[in-house]
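Form predicted alone, single chain, as structure tokens, below.
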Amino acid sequence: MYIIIVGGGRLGYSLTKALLAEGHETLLIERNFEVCEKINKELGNICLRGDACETGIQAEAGTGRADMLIAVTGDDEDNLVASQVAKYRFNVPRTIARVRDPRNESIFKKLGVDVTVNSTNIILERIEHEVPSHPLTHLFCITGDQRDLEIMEVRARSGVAVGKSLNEINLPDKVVLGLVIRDGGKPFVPRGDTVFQSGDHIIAVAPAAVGEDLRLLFNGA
């Protein structure tokens, strides 16, 4: 897979190093001459100096044959523009962009960036997952045509669904319960007669907007 990384900071450097180790053809685009030279000395001649927001630099990088572009500079605007140039000028099938300001995340998605990575949200999700009392964790946002769907983990306790079977509960529209993890055992796919128990961890695919409905269903008010 040919992957272009934009931004040679710590994240871009580490990501490039990891992708190279996995055998991917990887090119890094970095504006700063000294940073680029240092990376080339350490990782081989894989850093192209220039502004990835410019069509000419992306053409020089061979973006037209790239399978993926990942923009991880410290500037949201640069990450957005570089992703859009790759997406709409060179038809790169997959673009991933770092978003530093969480308020910009929806704009990135509206403007066509396939995947956004927000460090604030990652930390919050990790905290949610580590706090045993937290009833719902947003695990992953599904992109593409199903942009509004997320994979969520719901922890059942005292909601109306506890003690009832899958056939007996009214799930919100477009919700699919994919897996149940019970008592730390092997995950299983719930069937119509599966009765949910307090303590179950339920992996659901659902629109982001119904997360609170799911929480209420399995945890109550």
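Positions refer to the first chain, counted from 1. Whichever C-alpha set is largest while still superposing within 1.5 Å between the two forms counts as the rigid core. In this text the structure is predicted, and so the values were computed from the model without any measurement. First, how it differs from the form predicted together with the partner chain.
- Once the rigid core is used as the reference frame, the Cα position of residue 21 differs between the two forms by less than 2 Å.
- Once the rigid core is overlaid between the two forms, residue 68 does not reach a Cα shift of 2 Å, moving by less than that.
- Core-aligned CA deviation for residue 199 between the two forms: 2 Å or greater.
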Given for the second form:
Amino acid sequence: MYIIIVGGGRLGYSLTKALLAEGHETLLIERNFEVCEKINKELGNICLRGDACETGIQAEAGTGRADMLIAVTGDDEDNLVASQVAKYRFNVPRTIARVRDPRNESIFKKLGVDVTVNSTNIILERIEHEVPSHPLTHLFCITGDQRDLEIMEVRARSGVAVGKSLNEINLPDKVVLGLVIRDGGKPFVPRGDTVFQSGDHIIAVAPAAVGEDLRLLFNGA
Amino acid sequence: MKVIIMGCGRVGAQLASLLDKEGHSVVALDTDAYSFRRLPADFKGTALLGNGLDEDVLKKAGIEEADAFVAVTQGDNRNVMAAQMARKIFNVNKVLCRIYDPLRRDLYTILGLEALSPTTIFAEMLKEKLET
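Switch from the form predicted alone to the form predicted together with the partner chain and print that structure.
Every chain and every other molecule in the complex is listed next, the one we just looked at coming first.
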């Protein structure tokens, strides 16, 4: 695959290095001359100096034949424009943009960016998971950006579903309970007659919007 | 007409002043309160401190009822992003956007933004002056 990365900061540098190691043809576009020099010295001649929001630079980079463009500068609006130039001017099939402000995720999606990666949310979710009392953790967005389906972990405590079997409870729409982890034992797939207990860790696939309903059901008010 | 102008630099402030004098309802939006010094003393509109890339700020500026939105900050990409938000998320009827880079301006025109490049406009004006 030919992958173009925009922004040679810490994230862009590490990403370039990782993709090169995986054997992908990779090109990094970076505005700052010194950063460019440094990366070229370390990784070989793979850094093009210039503003990736300019069509001229993307043309020079051969964006027309790229399979993917990943924009990871520190500025949301720059990542948006670089992705849009790639997508709408050079027909790059897949564009990925980093967003700093979580609220920009849905905006980027509406404006044509295929995938958004939001470091703030990723760190937040990781921390939530480490807080023992936290009743619900968003583990992974299956559809990446729209948050319409994700994997989440619910910790059962005193909700109405505790003490009842799967058959007896009313799950919100589009929810699948995939796995139960009980007392740190071997995880099992819940069946109709599985009775939920306080302390169960339940892994669910569900739309993000029903997370609160799930939490109420298993964890209580 | 209710107009939101994002970026209260020389152009933004002058446009705000002109529209205000004609009796339009104007909101001047900028991330730097110091920019508002450019507004005339008798300015009757609103000077709002905030980032126009923030949906909440745009709502506070009244974008849901606005007839027009103009993006004239120093950053091409910021203008592009704000203008697209105004157009595609808030459905503002008239959206204008300054893009210094002529090539980027051409692309976004194709994508449906009404964008002006002062670079091109001024170069053409200078050429005309030279020829007369």
